[in-house]
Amino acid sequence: MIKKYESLFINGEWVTPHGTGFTTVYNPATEDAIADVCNADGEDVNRAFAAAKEAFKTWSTTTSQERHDWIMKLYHALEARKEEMAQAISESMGCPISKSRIIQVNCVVAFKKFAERAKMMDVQTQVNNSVVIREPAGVCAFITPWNYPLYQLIGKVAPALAAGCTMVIKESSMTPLQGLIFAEVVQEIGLPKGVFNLLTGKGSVLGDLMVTHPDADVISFTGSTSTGARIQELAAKTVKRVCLELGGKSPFIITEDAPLEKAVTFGVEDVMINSGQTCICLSRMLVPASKYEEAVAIAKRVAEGLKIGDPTDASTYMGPMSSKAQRDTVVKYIQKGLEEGAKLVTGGVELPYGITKGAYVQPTIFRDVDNKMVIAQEEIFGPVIVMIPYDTLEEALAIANDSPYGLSSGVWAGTVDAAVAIARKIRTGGCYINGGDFNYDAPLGGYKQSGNGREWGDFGIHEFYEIKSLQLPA
């Protein structure tokens, strides 16, 4: 029997939903149903926001030390359940368990940093006869995606708690299980009622209700650019604060003097690590024309050397797509690339060798790609890399910036200083220099159609406080 989740977490308690029916969660590797999760409706949305609004009256007045202590309690309790959450994410979206333990749940450690950042709310600045203070922004509506479900949840919840905000969260209906574990932990530690409220169900039903709700002061959404644009439009009617982390088509410039083997290997593994379902992955690889053939050969060898298959196998590098629907989307893009005249280096539309079911897509690399092609302009969100040759660095920069997106990028050059100089000319919110690692203390967000606002690090908390000036008598 599959597990059935029949309650929503509202006002510190598990309650029966007003909504009807269940959404089934599937394992994309086996195609088996693994859980039925109850659906919330508009009445449940109203209950959750009422709880968050009431809780804000007291949570917003807690001291930074009190919030620090609560966040640390949450951190320690979540640490104890990391393996359970890693398993839940692996089963519901196909991320190999070895990768899920590292890239999906290690983000729990960020709570320690955000606990310390609670004291940022105590900062006061004297400006002539005025004192500038910080106050929590209010009740937050959070809508999170399926590709890094716990990471995205923590990236919103942790800074909001630190700032003194309360929240209503809608998890993706494809990957809600780790969120339900999170809510169990919130109840276990006794976080004040109404501070954290979790809804499950269809985004098509709940999304508009949440972002237009009169008690929502802040909207934070991670997902597609098209949905983000709609959210911004809806929220504008009541002038809500909106933070959007949206799509990407990130360029990776490899220079003439870069260590080609290291750079290309880094680029291929970066895209394939979560089956290409990473908004910041470096899916456009820009290579000097003089090194192009060699780079293509390296990319082919690396991609074909990655183990694809059972997510429960610790040696598996790449699992399935998150769903059959996502697989269909990626396959259509691969077919489109072939129609446009790009040439397959490896991969394609067929299931990987030896695999007969599941939402799997082969690691796919295209060569002879023009940056105007659809596969170079649109976010595929799958294990697909387009390799584009360039003749001069100026041409590489023009190609890199010729995109509606501006989320992330990468540069690998002969020296770090040279790579940084190039990175400064790329219009993106971040850049990975010579294989640099992801940093939870650095801001994440994009330019152009990749969104607005920033998450993580000190900048992440800025989204959740208002500035007030107090004019004192001279």
Given for the second form:
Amino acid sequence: MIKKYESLFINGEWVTPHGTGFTTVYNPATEDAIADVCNADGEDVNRAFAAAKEAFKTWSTTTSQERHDWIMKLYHALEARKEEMAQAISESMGCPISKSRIIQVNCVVAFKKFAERAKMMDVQTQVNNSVVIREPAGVCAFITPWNYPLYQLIGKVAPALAAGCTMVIKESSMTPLQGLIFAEVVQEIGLPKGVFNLLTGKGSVLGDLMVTHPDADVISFTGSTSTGARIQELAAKTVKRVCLELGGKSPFIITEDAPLEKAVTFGVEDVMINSGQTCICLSRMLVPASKYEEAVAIAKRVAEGLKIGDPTDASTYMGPMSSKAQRDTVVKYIQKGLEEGAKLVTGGVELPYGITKGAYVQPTIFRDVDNKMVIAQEEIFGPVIVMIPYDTLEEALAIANDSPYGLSSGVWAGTVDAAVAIARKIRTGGCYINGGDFNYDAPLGGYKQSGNGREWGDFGIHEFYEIKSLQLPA
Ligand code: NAD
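Now the other one: the form predicted in complex with nicotinamide-adenine-dinucleotide (NAD), given that the block above is the form predicted on its own.
Let's see the whole complex now, leading with the same chain.
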């Protein structure tokens, strides 16, 4: 018997949905069904927004200290459920458990900083005869994807709570389990009812209803560029604030004087972690032509040395893709690359050696890639790297910037200063310098078709407040 989730979390309670039927959640490694999760419908969407609207009346008037204290309560209660959420994510989307414990759930720690950031709402400035103040932006609709499901949830929920907003959330129907645990925690700590409402069900059914809902003031969406563009169009009719965190095809420039072994290893591991399903992964590796053969050999060795297989095995580096559908998409791109004339260094369309079922894709590296090829222009969202040679730094920058996306990038140069100078010329929202680490306190977001929002860090709260100016008498 698989686990059945029969309730939605609305207005501080678990309620029976008006919607009918269930969506089955599968384990992509075993292909087994692991849970049935109930489907909300339009009536449930209305109930959730009504609760969030009512709750906004009081939550928006709480003091920053009160919100700080609630967020810290939430943080401590979530810490206690981290292992359970790591397991749920690993089971539903295939991230190896040893990685899931770090890259999928460590983000809970960000609540501590967002508790502090509640005070940013108290900031007011005097400008001549005016005082400029900040007010919570209102009721938010959150729609999130399956690749880092808890991280994406927290990147929206934490700043929204800190700002004094209330929310209606719908996560990807492929990975709803950690969100249901999150809602249990919200109930356990007794967060005022209606502040946090969680719906489950299909994005194709609930998405339009949420983003056009008359009571939604802010839409924050993380997902593909095509869905994001559609959401922006729909929400434009009622001039809602729309924050979009979308896809990427990030370039990684390795310079002539970079330590090649270190840089290429970093680049390969960066893409292969989470099976290439990381929006900011450095999937286009740009290497000086003079170092190309050497770099290709290193990349092949590193990729072939990664352990791929059972996500429950603590030594596994790479699990399956998050679903069979995602495997099909990635395999089509690999076929496309071959048709376009790119050559396989390693990997390909077959299941990895020794694996007979599951949504697995081999770590795949293409060489002799032209940046105009589809595999260099479109987001594959799988364990696929394209290696592109360049002759001059100007050419490398032109290739790096020749992309519809502008989410992230990387540079590895002889010195940090030299890498930063190059990074300043790349049109992306972030850049990883000489192997620099991810930072929850730095903003994340994209230029161009990678979106218009910034999550995390101090900037993460900006999306959730309005600015009001009060003109005082002389
Ligand atoms: P997706 O766009 O298919 O789905 C994202 C969410 O939108 C899901 O919850 C889905 O149910 C919902 N949805 C589907 N149809 C909808 C509709 N018509 N209206 C409203 N919502 C709808 O994306 P995905 O495949 O789940 O996620 C992968 C994508 O997310 C990649 O492109 C990746 O780059 C991107 N991503 C971006 C960031 C970032 O911070 N920029 C982070 C992670 C993932």
